[in-house]
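The data below hold one chain only, encoded as structure tokens and taken in the form predicted alone.
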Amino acid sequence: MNKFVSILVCFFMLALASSALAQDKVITMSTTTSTEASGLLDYLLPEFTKDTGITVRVMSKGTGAALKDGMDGNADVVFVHDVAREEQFVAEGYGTQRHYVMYNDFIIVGPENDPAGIKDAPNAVEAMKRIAAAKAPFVSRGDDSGTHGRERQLWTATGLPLTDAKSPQDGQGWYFSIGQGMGEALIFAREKLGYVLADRGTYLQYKFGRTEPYELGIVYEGDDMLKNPYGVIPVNPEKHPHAKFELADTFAKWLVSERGQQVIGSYKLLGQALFFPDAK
């Protein structure tokens, strides 16, 4: 009898340390929306844990969020794109290294007829006017992600009379911030026939990779001040000690490697890439 405690002894011993060891090889990211609500990450990870057997713990939620929870620690990497906030996201200590990893753009997505008139306009900024100036429906995010905050610099462009938070002054009644992610502000501005701010990966998934119908179309694209880098960085283990620092750098420096830049650029979508890789 004591000899079969033993064994059973051992086996949950053994068991212990698997599950122990399989812990230390999970690293929790906080990123984006646009990474998993494009597909890509449903996509890429796989193939990255299936290459080094570490598994990715993902918190998806705006970009102030994501660098926000790397700042307190409660990320052992982020995967976000706004570049001004992720060199100071490094500067003041609490990353160790920003990696260009891919680009997207984004994209003004409406109704097909284009009340306000921006299929033909000159520029982004200039779009941004014309919808303004018809008081067309507008749905911004307003999460203060990557996405808003590249709205608010196209507001800001404008020169029109804004509020503190960067957004119309005269915005009653046509402006509306939900404080939601990518995936929301396209179905909000399909309920209101209105104009979004939109990166072009997660358009494409709910255009085309749902079974659900989406009616708006792309009615502005190309202009440089719509191109979208992603970044990834991992958590300072000097500001954090917990961070697990080695995985994370594995994984930043797989997304960078040939396989990892093949694995992005090899995402598509009836036939149309989603992202770029961009590693420099």
Given for the second form:
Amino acid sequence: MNKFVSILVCFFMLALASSALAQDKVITMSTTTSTEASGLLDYLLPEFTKDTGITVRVMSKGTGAALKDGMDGNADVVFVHDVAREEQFVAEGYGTQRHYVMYNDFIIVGPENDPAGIKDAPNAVEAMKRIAAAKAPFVSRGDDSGTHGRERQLWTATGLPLTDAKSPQDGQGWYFSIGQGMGEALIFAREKLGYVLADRGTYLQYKFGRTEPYELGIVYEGDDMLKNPYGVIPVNPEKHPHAKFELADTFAKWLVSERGQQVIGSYKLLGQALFFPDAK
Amino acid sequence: MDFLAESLLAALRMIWSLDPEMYFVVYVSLSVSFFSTLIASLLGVPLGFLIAVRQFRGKRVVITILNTMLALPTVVIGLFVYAFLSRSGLLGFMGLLYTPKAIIIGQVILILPWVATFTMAAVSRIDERYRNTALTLGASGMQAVLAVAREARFGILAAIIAAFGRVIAEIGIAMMLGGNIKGFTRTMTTAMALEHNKGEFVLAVALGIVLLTVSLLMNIVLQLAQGKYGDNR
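Please supply the coordinates for the form predicted in complex with the partner chain, as a counterpart to the form predicted alone shown previously.
Let's see the whole complex now, leading with the same chain.
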């Protein structure tokens, strides 16, 4: 019995030691679902590890929750897409500096027969107005994500009367605020034969990356208001002394370096470039 | 630690100030759970009763199936019912997916086995002679059944309350079949998951407090009922 216990203790200590060893070159990153779901991170992070020997552990969630992780000191670096909130994050001292990394774009996904007639809308705001006027089903992420943030900006720009949550309607009608991720919102829109504001990467995954067919198509794209810039911010070690600032900063600098930018630009999903390098 | 205390305070303030959004979520949860428990009880209590008092071929198979169904994960039920209610599914034409009715359907499937097996256990515990005595004293078949049910009523009540506790606390079915639509199918559990996703905790903590309070009340009712039962003996 004693022998058994001592073996157990040995194992435990070994495990502790090895995890401590591994830990000195690991950082934790909180990021949005779109970077992970689009497959970019699976392509990018191995290259980064090859160059620097640093491993990145990824937690993916909505932009709001990712920033919250940074504020609570649960992550060493955040990689998200909501410029206003990112700047506030840095201004409040939670992050050291925001680096522009890349952008991708949002699209409006909907039924091919386009019941609200938004295919020829002059701009994205007009497209949203037409959806509201037609009372066509519209699915909102409703989860404080970057995508949801953009949707709220578009609704605000339409000048329609909005609720406190910056949505044109609440409850049981044509506007569905579901508080879930991009994939769930796309599936929901298919069920309702409705419209949804989506990031292109997740949409391509659902349209072409699966065996099951996805019937909705891109009905509106290309407006400047649909551009979606991503930024990376190391967590400020002055707020959270345990944050691994140096490693996190290495990661941020690598992303905006020529090498990192080249890796981002060369990533293709189902034959299409998704992210456009944008470092300044 | 600060932040837990702060969230707790803000949550109590929200409960106190009768925040309409919060109470609507509570209302959706309570009404959906009420109806699924009601339907499951109307079906499950007689079913459990029958299995307990009748002898028939395959009785053990039925009991084994029911016991297995006790372990059904909510997400499996969610997937299964989704496949039927989805627009491309068999019952898609009814347009039930992402409505409170869809949640109720899923939840009934979840707790029906619970109500049935626990009723069965409660009734089986009543001595066979009890029913026979009632019959020899001139009770009709129906009266004898009622006499047994009367004896087993607290076991059955416990089963129903446990089932209610199970549905009001579950999230898989409410999320997959209800879709967490704000102001329509958002329940306490899906709202809490969403708030956690958003990195905000006040509403989640407030709902957690309400959820526990509801469970506490249900259990007090049960305790009171059982206390009375003890006195009567």
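Positions refer to the first chain, counted from 1. We call the rigid core the largest set of C-alpha positions that still match within 1.5 Å between the two forms. Values in this document were obtained by computation on a predicted structure and should not be read as measured data.
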Practice prompt. With both forms fitted on the core, give yes or no for whether the Cα of residue 238 moves by 2 angstroms or more between these two forms.
Written response: no
